[in-house]
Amino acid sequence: MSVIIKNLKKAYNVVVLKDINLDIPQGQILGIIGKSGAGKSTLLRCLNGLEQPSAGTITIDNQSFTGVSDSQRRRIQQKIGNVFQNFNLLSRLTALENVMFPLKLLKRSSHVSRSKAMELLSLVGLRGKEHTYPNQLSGGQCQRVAIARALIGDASLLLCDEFTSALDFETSLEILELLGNLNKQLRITIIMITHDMAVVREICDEVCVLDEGRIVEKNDITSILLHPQNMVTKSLIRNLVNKDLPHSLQDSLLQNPTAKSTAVLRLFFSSQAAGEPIISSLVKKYDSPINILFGNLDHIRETAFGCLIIAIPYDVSKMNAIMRDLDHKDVSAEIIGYLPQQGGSLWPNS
């Protein structure tokens, strides 16, 4: 299913969504990210028909989803699957019965519903768990049941709202891998709401950043992570990196430079730039010591990239030139703070 959103607005006592415009082709995996209160869940509720927009239009699979009768809207909703944070499984029903439940409400043949549910449980990796109750399943298994249930009506659009928040990291990766496989096998369009950059970098083709009800940035996942343009996007990426930084460094960072301070930069290297002697060339060119504080290899979907946190004695004229040099070398660079120099050391409390 393709989705086209034009000039969408949603207001209660206050305006929650303003001038939302999105064009999502069939088969794309789109991540919608933002901080709490940005309007992410409200947008998803407009997309699944639980909320009606105050203005604007939504077109799903070339059919209007706004300004239509209830019966027309319900026909489209049957092709939309929803996956939530808390699974929302019925505790008195088995995994098989939970998956069959939407078709039971539609009064579909029990034999056909059972056969289809069995097939979907196998597809999501739960063969042999058909007669198990939710309280006997792990969180990851419950989410797999929820995904199978969301697909039972031949859904071609899957809406996921913070669906990994209740899962540990390893289980989250397994669920993301499952969704990626379903996307490839079924050509299903997936729109996922999250505040976690670690989720979108695993699976999303494109990322849309919401802030105060507006889209402030939209780009492919590589551009979003390596070359973020908006401060909200940069903040979300910084949270992804800062969780690996020593607390002593995080606690010592200043927001503004002092007379004698050290600039701390976060560098993202694409796989192409990773083979270049970038740090050593900067040291030679600018005759400035560079201290590597932290580094790791990471990935954006199947593409590897490197992350370095470096410290350079702050000199405004040199710093501007260094930032330009890094940009020319296709290295994403951002000053994330400043350290007061102590006894000539670039490392705090050393």
Contents of the next structure:
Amino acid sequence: MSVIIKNLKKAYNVVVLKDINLDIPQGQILGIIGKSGAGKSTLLRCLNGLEQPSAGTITIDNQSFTGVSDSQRRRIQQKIGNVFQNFNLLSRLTALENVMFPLKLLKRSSHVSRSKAMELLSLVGLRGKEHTYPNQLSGGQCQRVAIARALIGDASLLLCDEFTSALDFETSLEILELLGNLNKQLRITIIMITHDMAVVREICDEVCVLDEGRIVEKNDITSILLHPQNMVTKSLIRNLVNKDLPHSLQDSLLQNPTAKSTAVLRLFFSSQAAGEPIISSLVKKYDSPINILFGNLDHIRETAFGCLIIAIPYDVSKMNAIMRDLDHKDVSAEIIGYLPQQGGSLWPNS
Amino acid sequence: MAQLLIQSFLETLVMVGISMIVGTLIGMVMASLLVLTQPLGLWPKPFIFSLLGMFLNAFRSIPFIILIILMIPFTRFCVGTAIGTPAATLPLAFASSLLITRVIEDALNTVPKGLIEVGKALGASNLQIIMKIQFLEGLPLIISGLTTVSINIIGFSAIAGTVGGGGLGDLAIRYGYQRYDFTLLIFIVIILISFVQCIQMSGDFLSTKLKK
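Hand over the structure of the form predicted together with its partner chain; the form predicted alone is what we had up.
So here's everything in the complex, that chain up top.
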């Protein structure tokens, strides 16, 4: 399902969402991230019909979802799957009955919905747990049941509300992997809200950062992680992409070079550049000793990216050539400071 | 004496049984209305909600013996007489429906908000949310509440003896108190204790079994 949100506003006594515009194509995994109180839950509740926006429109699969009759809204709601933070399973129904529940509300024949539910339960990896009650299942298993329930109405849009908060990290990863597979297999659109960048980075194609009811940044996941523009985005990914020098070394950096100083460069490289021997080619070409102060290589989905902080003896002419070279190789480089001494020990107290 | 005891026990059983069944039916409807119309309910109608609440509270604050007397004209109109077991069952059913309404209302309100939102997000109607989510999830609490109410009603049924309602309570007052037949009194007390125990135990068992 494609979702188009135009000029969405929501206000209770205070304004919670202002001027939200989003265009989510079919099959995309969109992460909506923000601190608590940013309005992300409200945005999701407007999308699943639990709240009515104060102004603006939501269009789901070319059908209007706002300002329509209750019956029209219900018809669309039945095509939307919801996964909640606390699973929200009915405690007195078995896993199978929970999955069948949406079809029971639609008064579908129990024979058909039963076999469909069985199929979905094995799709989410819960074969053999059909007749188990929720309180005998682990958190991860409960969330799997909830995902199966969200899918049984042939949902082509899945809305996930902080759905990993109640799970440990390993289990979260398993659930995220499951969602990623479902997205590939069934081509369902997934919108997930979270405050955890680690969740977003695992499977989202696009990320939209919400702060004080506004979208402050929206971009593909690689750009968000490597080149965050907004302060909020930066603070949200601080713990995820480590690209800063240790404090002890950072304090000894100088703003301006002196005659015998060493330049400290931060290099960002992604995809193909991550596979190239950039450092060794620099060493050969410029005959400069290069000292690696800090390094970090990582993957965001299929993209490899890295951050290196290196020290090169400062030389004005060489420096410009090196920067040009790096730019040619698609490596973004910036000089973050200078260290007073040349060569010798760069690390204080060592 | 045994025959007297058995007959009285059956009268108690009929009075309590009928008033519990009628009370539960009325209680279910009234509790659903209260839950639906409450300010944050699925169908907020503050006027209906407070009117219904005031009605319930007003009648619940009347002591049962006074309620029986107050209801005599109505009982006479419905049953034809104000004396006897059927006549005593009417105020009992009324009192039990008041108690049961509050019991069911509380049980329905303890169902987590998240589960109700599941229903809403699935496009369920208000009636479906009440019946298929709230009643389903609240059932263990409703059962344990009904257990408590039915024990209360057994107590009330003794008071119904004042209008010749019959039953064990009536027997205890007439033979035990007025004629001072202490042996009979002891028997009645033993029967009542075992009866209440049975109800409590089966209520607990059912409620635990339903909890999952």
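Numbering follows the first chain given and starts at 1. We call the rigid core whatever largest set of C-alpha positions still superposes within 1.5 Å between the two forms. Nothing here was measured: the structure is a model prediction, and the numbers come from that model.
Novice: After fitting the rigid core, is the C-alpha of Leu253 off by 2 Å or more between the two forms?
Specialist: Superposed on the core, Leu253 moves its C-alpha 2 Å or more between the two forms.
Novice: For Lys35, does the CA position differ by 2 Å or more between the two forms when the superposition is done on the rigid core?
Specialist: It does not reach a 2 Å shift.
Novice: After a rigid core superposition, would you say the CA of Arg45 moves by 2 angstroms or more between the two forms, or not?
Specialist: No, the C-alpha moves less than 2 Å.
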